[in-house]
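One chain comes next, on its own, written as structure tokens: the form predicted alone.
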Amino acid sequence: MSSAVNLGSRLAEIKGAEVIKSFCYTCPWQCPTEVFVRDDKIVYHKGNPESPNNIGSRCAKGMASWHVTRDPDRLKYPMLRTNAKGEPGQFKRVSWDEAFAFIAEKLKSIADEYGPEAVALTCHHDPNTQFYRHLLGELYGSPNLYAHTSGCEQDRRSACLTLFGHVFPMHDFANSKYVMLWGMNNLGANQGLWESRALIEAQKKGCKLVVVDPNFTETAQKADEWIPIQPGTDGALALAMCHSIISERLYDADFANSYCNGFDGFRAHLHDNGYTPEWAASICGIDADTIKRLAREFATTKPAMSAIFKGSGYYTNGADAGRACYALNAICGEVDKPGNLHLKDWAPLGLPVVIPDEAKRAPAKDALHAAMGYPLAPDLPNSKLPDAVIDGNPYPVKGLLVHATNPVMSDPNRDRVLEMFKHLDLAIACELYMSETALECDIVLPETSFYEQAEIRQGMWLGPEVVLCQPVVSPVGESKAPYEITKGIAEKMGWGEYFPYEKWEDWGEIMMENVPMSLDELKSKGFWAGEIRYNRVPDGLPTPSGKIELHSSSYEDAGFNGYPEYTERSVVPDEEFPLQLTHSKLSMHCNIVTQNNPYLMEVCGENWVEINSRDAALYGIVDDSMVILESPKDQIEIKAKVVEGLVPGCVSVRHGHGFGHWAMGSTAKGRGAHSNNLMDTHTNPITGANCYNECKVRIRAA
């Protein structure tokens, strides 16, 4: 037995404690953890030392995240509305019995008079939405099940999808000698603790890091170099190294000829564009010659690595400037080869239910996005529901399960989303907490934690992986995990034989049916772990051609350009709104719940709009003061930092989707600014993607 390892062995001796292999989900990286409980209390947890996730370590949100199970503020039982919508939501208690028959009754309503297509789900990446998805996708009918990505990194999956065929590739920096990274801020929202260590460590070994950021963000202070690119150009200059790159025969000819289809194409469309660093300098605010000097040390400096998360998207041109700059990979063969971005194979695991053919309802009519035009939208275009809803466009939607999402506080324009919940006939949030959109909702669902439910998901790791969340203490109150609420509506709508288990573990067992450790195993080590695998491309890729696809004839067939190419965002500041507002993220929190959790207010305890310094003298805003920050829209008040990273004509505010709940729980309400209503909505045209930074504002003191 290793030290790690009898550590936890030791630390369960000395307080008296079982210890229960699990994982934290307060963000999407799920980092396996050891909980230590006593008494039906979580005493103590840290990660488990086994784990290539996290190798044992814990970021600030995960060590905070067990006051969720002792939080005053949890909804604790179902709660039905009881005034008219519009107004400010007044509920009542009900048992789940009343609760499941409400919800079943008004979804046999919706199918009876609009079809199963006019409800819908959109959620977190939570895997136990896969229960609503039976529920709702093959027993019911809808084929309007969807996430959250939209309104998180749609663009850079839609890019993944289009030239790889993968979802959601991984980032090989423990063996990489260059990494650029494009508004990526790995250090600052501290997700992927293996990837940021494996970053750090990199460094350590000689890779250089560049990061290419209007901000300069933790990643951006870490960095070897810092490009202070105008925001919303990401594409440009993308596409302008690609152009240096092959005019200079720097590109990987056998690579570029074998296995990207359209390299010639794609030559010829740079060179017909005038894709060339001089073309890019006055648009990305970079000189020609760095333009040039960084595509030359990406081209012959290997193994590198070219990668995206949101920060190149929220614009209007962001799918193509995403697909730009994963073009530099392929070109220059740096696709899934040891210290490149790394396409991961995904563990074999099973769903939890097996509906059988006969029981399933084929869905009547086109899913949303394909309806809406936005057939390559890899999720649903959430800035576009409204449109459904309030306006029947494309065809009527009148029912919405809520999961795990607060889109009245994360889409933009909050004012056509809270019209949006007016026009529902059934409204279902299932939350933690009474959020924003849950007090919009017909019905309120209490959730139990990611403490008090079991998952079995996919692990995000450079491997293929299979984690386990375990319950560990109680639920709170009369809270259910989604697989018991699936369950109990299932059976009001007459299809509880097709729900049959008793336990999570009867599910588990099916899920694990061909992964080579049993569920007992699991149980115990708390993953599973497979080999890592490189160079599949040689194998051929699951994208149309086979290939990497440089061009792609998915977005020629729905009537976009084959090639990336440069647009100019939508919305530019002018004389009466001077400034670009974009959006960072902050290490203390994510997504929306992590502000009623005490200690981490304590380290931040509201959010912030950076600006560089020569604009704060221009308007007269002083570190630290109170600033009103105003677009054509609207207007928030918020505290300002005055900063010297940050490229002049542009603020940024921290944490725009979390901050500023009027609902949700005593620690968090009223804290910090909310900015999404500062938008009017934006969609990129291709992805469906939400377009946080496509505004401008105006600023001045308090």
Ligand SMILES: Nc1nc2c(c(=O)[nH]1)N[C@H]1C(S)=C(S)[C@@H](COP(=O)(O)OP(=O)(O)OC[C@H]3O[C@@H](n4cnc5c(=O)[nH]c(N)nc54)[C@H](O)[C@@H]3O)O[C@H]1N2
Given for the second form:
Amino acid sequence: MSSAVNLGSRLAEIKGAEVIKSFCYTCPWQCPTEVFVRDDKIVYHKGNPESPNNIGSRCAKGMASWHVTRDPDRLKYPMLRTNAKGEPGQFKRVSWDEAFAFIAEKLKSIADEYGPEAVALTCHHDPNTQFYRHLLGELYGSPNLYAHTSGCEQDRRSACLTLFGHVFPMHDFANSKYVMLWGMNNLGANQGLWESRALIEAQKKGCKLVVVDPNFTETAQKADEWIPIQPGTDGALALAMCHSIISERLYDADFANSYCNGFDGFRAHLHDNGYTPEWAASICGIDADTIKRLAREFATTKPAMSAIFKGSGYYTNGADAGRACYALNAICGEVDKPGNLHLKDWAPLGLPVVIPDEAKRAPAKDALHAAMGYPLAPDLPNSKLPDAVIDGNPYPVKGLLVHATNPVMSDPNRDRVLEMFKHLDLAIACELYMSETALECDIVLPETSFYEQAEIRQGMWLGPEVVLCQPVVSPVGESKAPYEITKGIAEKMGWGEYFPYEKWEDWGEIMMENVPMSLDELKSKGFWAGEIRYNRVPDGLPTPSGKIELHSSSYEDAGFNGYPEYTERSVVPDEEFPLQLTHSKLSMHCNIVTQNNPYLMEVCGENWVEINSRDAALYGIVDDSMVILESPKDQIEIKAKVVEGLVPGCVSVRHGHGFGHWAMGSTAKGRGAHSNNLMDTHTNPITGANCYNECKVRIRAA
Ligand SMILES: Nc1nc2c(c(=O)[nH]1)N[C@H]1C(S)=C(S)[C@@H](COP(=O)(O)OP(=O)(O)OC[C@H]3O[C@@H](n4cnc5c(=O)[nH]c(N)nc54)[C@H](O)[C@@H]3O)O[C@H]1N2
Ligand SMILES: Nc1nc2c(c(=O)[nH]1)N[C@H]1C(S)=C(S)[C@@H](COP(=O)(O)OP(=O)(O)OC[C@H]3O[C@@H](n4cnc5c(=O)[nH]c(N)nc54)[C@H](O)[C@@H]3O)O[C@H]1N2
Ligand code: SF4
Ligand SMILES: [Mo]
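In place of the form predicted alone, output the structure of the form predicted together with this ligand.
Full complex below, order starting with the chain above.
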């Protein structure tokens, strides 16, 4: 990277450049942007200052992201596997026509032999995946169209759907006076930039920020109070706070009685199970007086918010931990008012393709999550997918399309995921790079990056919002956008007529039909934002009772306790493996998306494991030295960082580098360590979430 920037020539380049409104999709928060393009090159880019979403800001990952358009390691052609599965993947270049024909033929033969439900789709949250959904769902007839949520915030999502009937709440930090974040590190692993800003601004106006996390995270460092909780025990702390609030009569009786389903039963449940602060103190390592004080503060400071993301999940008891953390909001009447957890309205966006009913093929079998015994799972329990592929349990899966997701790197128990790929008759990777997962596939399709394709999405701002991504430069190599790839496969399947668009604007118009803005206006503005609405609870929520479900009949019907309960996680450290493994993100990277970016790698070229100084002394670990981290299943060599702010007995691996990054690209190659094979398969019994933190380890100097 050249350090000497010639400002004059940069400005000359920018001058006369075309400015295109778009958004960034380096991380899932899709900040609206302005991209300056000249001679088919990005010469400058910045946040869109008019957008209420990011208010013109972008983060370092986003600013470095233009590199993806010039990365020589990007996939350029469709690649067909030439050797047997299980061997290191070898591929030959094929034409798109050959690739489409290959896929269509395999899809037909799988449907003939096993039925269309034997083909599944997984993806990162990507609206362009919708095109594959139309093809593999409505037309082909598979019910198994999933994302990757069980590797992410499945427990939170499940808790939010259960209590509030909402899939993805926002956080109205700006108006809050008391924010309690449970294992949520917004200032390190950013969610919306507007949320990070609002949180800091709220603090300046007197909002108290309490962070509950075993790790003294970037967010904990800015907090008014850090609660260093023992891993996997949030459920106990939250239930004890509820107990304390109710027994001290600090709850909002009118709200709880009018709008909460099962409040009296919840009170009895807390009492009968003895979920007192004294009981919780010995479990979560927080003394009873602190628990009572936090409970009082939370209940008496208004507006308040108790928010979770993934930290309280990732354990076998994570589903009910999530319900308990959200219950705090409910009993205090702190839901969807200014300063609360916000049950965001979605924009009236349509689907890009309309398949007529007579062409649709209804699925013949239950979707996998239900057939696997996880009817409450909001997404595929993907740690169980290998059972379907390898053992035919609950029914055979023979084909898998992975779109912008890399399960070989991202799921726990890498051995089992690799084994799964050997057993697939058809594995398709839609990727930017020859990723670790792509290497295990039969065919690899090079996709355009977000700078080379169009997308219209729901925005992740407080109010309803549409954000537009426009192609700003030509595709790398022969890469194609998902809407072009789907059309190509559909034509070979005899379904071309259902994908009649010639250019992206054709389907863009259809999506925008009910949005009060034309596509042309959207193109010149980059986003549409509606009114922020509060107070939806009295109008009724989309839950079975229409109320906030402190008691869930769906849970009961599925054989679980209707009320959130506390159980111990399934794997706890012992003498042989005395440390609890936890995970966190890197502020300079996003998951495993950015490790081939030379600018970001210059700032953060490898990941590491954090360990408390007391444990470090015990095990002879020196700061910045290489260590061996070993679980009952595997071991890795990784850099250690000795810190003060991490609960003793716990280590935290920053996720994002290592393993097959040699496959992904020359910059990423050989840097950092990948921890996911340390973990065995543990699945949340209720939500089907991957339990990454059900893992005990030991550590020694390398
Ligand atoms: N910079 C950056 N931003 C990102 C990402 C990124 O990789 N980098 N990734 C994006 C994605 S996909 C996501 S899902 C979000 C993730 O956003 P977060 O979930 O906020 O990020 P993590 O760093 O995974 O935070 C998990 C936290 O849970 C804590 N934790 C572990 N066990 C427990 C426990 O038992 N109880 C509690 N209370 N806490 C616990 C960990 O110490 C860690 O701080 O960030 C998004 N934004
Ligand atoms: N140990 C450990 N494991 C974790 C986590 C952790 O904290 N620790 N975090 C978990 C979480 S929260 C998540 S969300 C998952 C994320 O895991 P994944 O679902 O695998 O998603 P990503 O890491 O975002 O990206 C995966 C792939 O998408 C490709 N890609 C990037 N942009 C595009 C694009 O525009 N088009 C296409 N087609 N491909 C693209 C990248 O090259 C990469 O190979 O990982 C989970 N796994
Ligand atoms: S927060 Fe995410 S979407 Fe926004 S600029 Fe950063 S990487 Fe891009
Ligand atoms: Mo995630």
